[in-house]
Amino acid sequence: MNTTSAGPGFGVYVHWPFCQSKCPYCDFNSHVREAIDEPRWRAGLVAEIGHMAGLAPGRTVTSIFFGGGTPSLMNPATVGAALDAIAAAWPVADGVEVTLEANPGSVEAGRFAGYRAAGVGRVSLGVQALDDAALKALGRRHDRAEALAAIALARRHFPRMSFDLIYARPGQSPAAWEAELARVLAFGTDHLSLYQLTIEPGTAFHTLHRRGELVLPVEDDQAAMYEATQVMTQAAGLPAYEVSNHARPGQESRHNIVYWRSGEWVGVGPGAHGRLNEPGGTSIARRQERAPETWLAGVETQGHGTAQTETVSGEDRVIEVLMMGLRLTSGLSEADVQRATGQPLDAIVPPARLAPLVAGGLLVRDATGLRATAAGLQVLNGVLARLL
C-alpha cells in the first residue's frame, strides 16, 4: 500500500438505505419498507450522481462502493445504472476498484452473476459471526450455512472479496473468538474486516446496554481479543492495514483509503457523506438528506439531496486528519498530511508534543511520517485525545 507520493485517489460512495430488517446494532442510516419504486430510485441516483459531476470537475474515479443499508437488495440493473452514470460523469481510472456491500442471504446472493456483469469487481460480505446463536443475537438473518455458501460462491464471482466479523459480542471469550477466527482464516480470503462490538446511541443495543440486560466481556478479554486478532491475522498473511482492517498485500479496500488518507469523494444517496478539498488545507463537507423519501423529494426538484455543506479547516481539519491517518498502520505521510492541511507534519504536532508519545512507545516518528506502534493502535483513542 502506497502511502508516500501517489495521492489517495478520488471516491464515488453510492448509498443504499433499504434493509429487510434493522439489526440492534446498527447505527448506519438504514431502513425498512414494504415496497419500494425501484426505477424512481434507480433515476433519483442517477440525477445526484450527474449534480456531483459538477461539482468535482477533472477528477478521474479510483474506487466506486455501495454501501448501505443492504446494498444487495438492489437490482443489478440499478448498479449497472449507477456504474454507467459515473462513467459519463467523470474519467474512470483503469483497474477502478468497483465495491458492493451485501448480506449473505440467498436471495441477495443469487444476484452476484448480475452484479459482476454490471461491474462489480470485489465484493464485501456482512457475515458478522459463523455462530446460529450468536448471528441471530447479533439479528442477522442468515445462519451459518447460508453465510458459508454466500462465501463460496462470492469467490467463483468476483476476482476479489472480502466479509466483516464483530467480536467481544456478548458472552463470548476469548478462545471462543480465537477459535471462530481460526475457522474464518482458514478460507483463505483476502480481505477482512474484524469490528471489536462497540453498544452505538441511538441503537437497541444501547438501549439494552443501558438496562445492564446486554453484558460485553470484561475490558481484559477485549483486550485479549483484539491481540489475539492481530497474531492470529499477521501469521496468516493478513497483517493490519488499519485498526479494524486485514488484508494480504496489494489487496486493501482502496475506497476506505481515500477516507484515512483525507481524500476527496462524493457522497450519493441519502445519508451519504463526501469530501471536496481546497488548496490550503480547507475541505468542503457534503452530507446529504438522511431520510430517504425527502432525499428523493430533493433529487427530483432540485436535482440533489444536500442537506449540510460545511467548510472544515484550521485546527478542525488538523484533528480530523490526524485521527483519520493514524488508524492507518502505515500511518500519516508527509505528503498526506501536506496535501490535506496546507502544512507540514511538525507544523501541525510540534516535537515537543510528540515527545512523551514517542518515549512511551506509542507513536514513532521518522523520515516517512508518523504513525502508532501496536500498542499504540491498541489504545489509539487515548494516544489521541494526548496528541489534541
Second form
Amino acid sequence: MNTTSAGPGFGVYVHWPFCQSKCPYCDFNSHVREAIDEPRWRAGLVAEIGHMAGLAPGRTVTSIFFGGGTPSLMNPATVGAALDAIAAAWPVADGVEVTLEANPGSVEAGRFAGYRAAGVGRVSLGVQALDDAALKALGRRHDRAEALAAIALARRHFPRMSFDLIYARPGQSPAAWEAELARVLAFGTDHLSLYQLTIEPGTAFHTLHRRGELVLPVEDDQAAMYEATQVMTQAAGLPAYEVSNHARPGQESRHNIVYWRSGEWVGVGPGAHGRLNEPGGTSIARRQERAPETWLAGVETQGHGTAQTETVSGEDRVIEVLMMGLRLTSGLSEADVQRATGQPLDAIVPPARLAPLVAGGLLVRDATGLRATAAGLQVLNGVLARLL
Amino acid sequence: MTPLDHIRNIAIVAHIDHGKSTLADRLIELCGGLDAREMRGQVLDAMDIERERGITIKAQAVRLNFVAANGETYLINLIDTPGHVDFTYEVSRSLRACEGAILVVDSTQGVEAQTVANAYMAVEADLDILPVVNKIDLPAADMKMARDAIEESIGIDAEDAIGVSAKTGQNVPLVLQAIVDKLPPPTSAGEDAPLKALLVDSWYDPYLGVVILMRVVDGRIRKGQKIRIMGTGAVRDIDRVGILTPKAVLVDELGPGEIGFFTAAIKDIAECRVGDTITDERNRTAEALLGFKPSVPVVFCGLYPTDANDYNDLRDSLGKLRLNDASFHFEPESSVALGLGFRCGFLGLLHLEIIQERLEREFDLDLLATAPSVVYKINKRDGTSFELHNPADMPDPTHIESIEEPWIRATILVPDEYLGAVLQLCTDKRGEQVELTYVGARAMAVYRLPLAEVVFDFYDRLKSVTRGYASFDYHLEGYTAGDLVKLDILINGEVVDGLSQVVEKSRAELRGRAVCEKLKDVIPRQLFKIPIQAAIGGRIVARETISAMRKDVLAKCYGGDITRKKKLLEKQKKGKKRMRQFGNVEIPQEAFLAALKL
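Output block for the form predicted in complex with the partner chain, input the form predicted alone:
Whole complex next, starting from this chain.
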C-alpha cells in the first residue's frame, strides 16, 4: 500500500481537547472542564475547517481523524457538523477513512450509533490494559469489564475498529504481558496499537519517575516484551506495519500513514498540528493554540486559532522525513523521499554513512528504498542518530 | 640610588598555607606600599587562579621603604616565591636574586615537607635565614614545637625565631627590624662597573609588551641605554625602567643591589631566558653571572579541543600562555582517537592543572586532556636513543634495548599514626625507602619513587590514606632503566592512542584490566556490541564486552509529535560533536576522561 507511487493522501485531523480526567502518562493536549458550550465549539471547528480549506485548495480528503483529548465526549451532532464542513470544503474520496478515538468508560450504545450515522467508520478504543489494577495505576476511569463491553459494542456498530494497549508497565513481567497480549489477540481485532509506556515530560508519571517512585522494567525486559509482541502479532496475522502499530494487511490506519510518509494534512482544533507541502522539499507546519479558550477566541475573532506557522526545509526536513518514514516496516520509498525532500534517497543518506548500518543488519537499502530491519526498528533512535 | 648597606633583598619561603603571602601583605602594608583601599588579600598573587587556590605561581617582587629603629630608611626588596613543588625551579631563581630569606613555619603545624625542601634550597643558595613562626594567634599554636622542628629538620638556630600573626599583624614590625639587623646587604663591584644584572623573570603584559624583572649586581641601568642579553645575544634599547611597589612606578635608573623591571620593545619572550645576564652593549661586563639550569618539563599530556573547530583557538591560547610562562612547552600532535591537538610539557601535575584551568577559564575552551605521562628515555638496539613524550610513539619492542624512566626523591612528613599507610602506599608505587626518621612527633620518610607512579594518583591516595595530614615534596633524581612495557587499549579492535600508557611489566595486566572495566562502565550501550581489550605488544591481557543496545525507539510518533521528537534528535546530533568514532562505534569523550582518571 504505502510503497506504491501513489501519494500518501490528504488527511484532516480534528482535535477535541477535553477529558473527564487527566491520565498520568498522557502528554497530549487535554484539558478538564466543568462544562463546555458545545454549540460554540462546534461552530469553532466548522469555522476553522473553512479557514484551512482556503489554505489547502485542490486536495481530495482521503482520511479524517477525530483525536483528543476524548473525542467520544463529543455530541454526535458535533462530529456530524465537522464531517459536513469537511465535505463542503474539499472533495472527499470514495471510501474515505473516518476514525474517532473513544474511551471505553465514556461510550454508550446511543453515542456509537450516532457517530456511525454521522459517518464515522472506524473507532479506536483506548483500552490500555485488560487488568483492573493496571488500569487503575494508569489513571483510567474504566475497568476490564467496561473495556470488554466497549469492544463488543464497537464491533457491532463500526466496520473497522482498533484498540490501544500500553505495555512494559511498572512491575509488568514479559510473561504477564505475553499472557495479556494472547487474550487480546483472541478477540480477532483487525488493528492494534501496542505502545511501550513512555515517560513524557510534563506528566505526573514524569515526576514520579524522577523521584524513583515509578520504575520501568529494565531494558532487557522491555526488549523481550517488544520482541514477543512482534512474534505473537505476526503469528496472529497482525504483523507490525509501524513501530507500535499492527494490522491485518489492508487494515492499516491510512490517516496515520499520512504522517509517517510525510504527506499532507490540516489540523483543526486546539493544539492540532498540520502540514502542507510545497514542491522542492519544503513543508509548512502549522500549530494551533493549545489552550482551548485561546483557540476558541482566535477562531471567533479571526476565523482560525493558528499560533505558529513554520517553514521546514533542507536538513530540517530531511531529518523529519527519515524519522517518520523509517518507523514504517515498509520504510521510505524513493518516490516518497523525492516528493517530501526534493532530493533522491542517496543524496539525503550518503551510501557511506549507510554502509555500517546495513552491514550491521539494521537497515536494508534496495531498489524500492530504505527500511529498517526488525532489529533496526527496535533501536531506531540509535540508527537515526547515526544516519544524521 | 640607595647605598648598598641600606638595601636588603629578601625571599620568603614556606610550605603551602603557612601564611607566606599573608605575611608579605602585612609587610607591604606596614611600609605603606599600598593604601588600605588597594590592599586586597594577598596582593602579590596577581592571577585569579593564584588567589582562588591560595598558591603563588609566579614569583613577584615588591620594593618596600622601611624606617628602622635607628631612624634611617632601608630599602627592602621582597620576593614572593611559589610554595608548590611543581614550581621549585621558580623558587631557586627567586633565591638567586636575594641575600637573605625569611623561613615561615606554621606554629600549629610545624615543619612540613616543602619547608624542608625550600629551606635547603635557600641554604644551598648561600642565603642567611631568618626563621619566623606564624599563626601564634591560634589556640593550637606551639612555639616550642615549631622552633624544635626547625632546628631538628633544617639544622639552623631557631632560638630567636620571631613568633608572629600575619593575620592580625602581631609582631610583624619585629620581622622588618630583624631583616635590617640580621640579614646581610648585597655586595657589588660598584655603580661605575660595567652593567651586570640577573634576569629574574619575564612576562608578557598586553600594554607594555615583554616586561623583564632583574636584579642589578654591578653598574647602573637606565632609560635609553642599549643593553645586551648575553645568553641570547639580543640587543635592545631600554624604554622604561621601574620598580614594583607592587604598583609599577617608573624611575630614572637602578643601581647595584636594586631589583626592578625594564621594557625594551621585546616581542618574543624566548629572547629573555630567565637566569641570563644583562649588560651594557657599549660597556660589556667581562663575565656573565652563573646561569640557571633551564626549567625542564617532566610531565607531558595531550590537550585536545572537545570541539575540533576550536583547534586554532587552542593554538593561539597556548601561544599566549607561553608568553607568560616559559616553563610550559607545547607542540602540535594528532591522535586517531582525539583528532588534532597539542602535546604539552609541564613542570608537574599542578602546573598541568593550572594551565588547563586557565585555558578553560580565561580562553573559554573546552578541553580533553590525555593521561599524564613522564618523559622516558628509549635506548634502541641500533645504539641511538631518544626521549619519549607520548607513549603512543613507542617503537616496536624488538627495536628497544632498554627504557629508562625518571625517579624522584620524595620527602613525606606524616603523623605517626598514618605512617604504616604511607609506607604501604610507597611500596605499592614501587618506592624504595632511603631514610625514616622523626621530626618531633612526626615521621619523615624519604623514598625513591618512579615519577610515573607519582603523577598517576599518588597525591590523591596520599591525601586519602593520611586524611590530609601528610606533606609531600620531591625533586628529580635521574633516570633508571626499568622493566617497562607499553599498554595499549583497543576499542572495537582499534588501538586508542590517547589511552596508551607505559607501565611496569609486572603491573601491566592489572592496570589493563582496571582500564577495561572502567571503560565498560562508562561507555553507553551502542547499536553494536563493543569489544574492549588491553594489550601488551600485541598480546591481549584483558577483555570486556559492552553488549549492543536492545531497545531504543520512540513508542509514539504521530503528526503532532514531529517537532518535539525532531528536537530530541537534533540534540543528539549536537552531542555527536563530542563523540569519537571507532569503526562502527561512537565513544563519548567523557568515557575517555573517566578511563584516564582511573
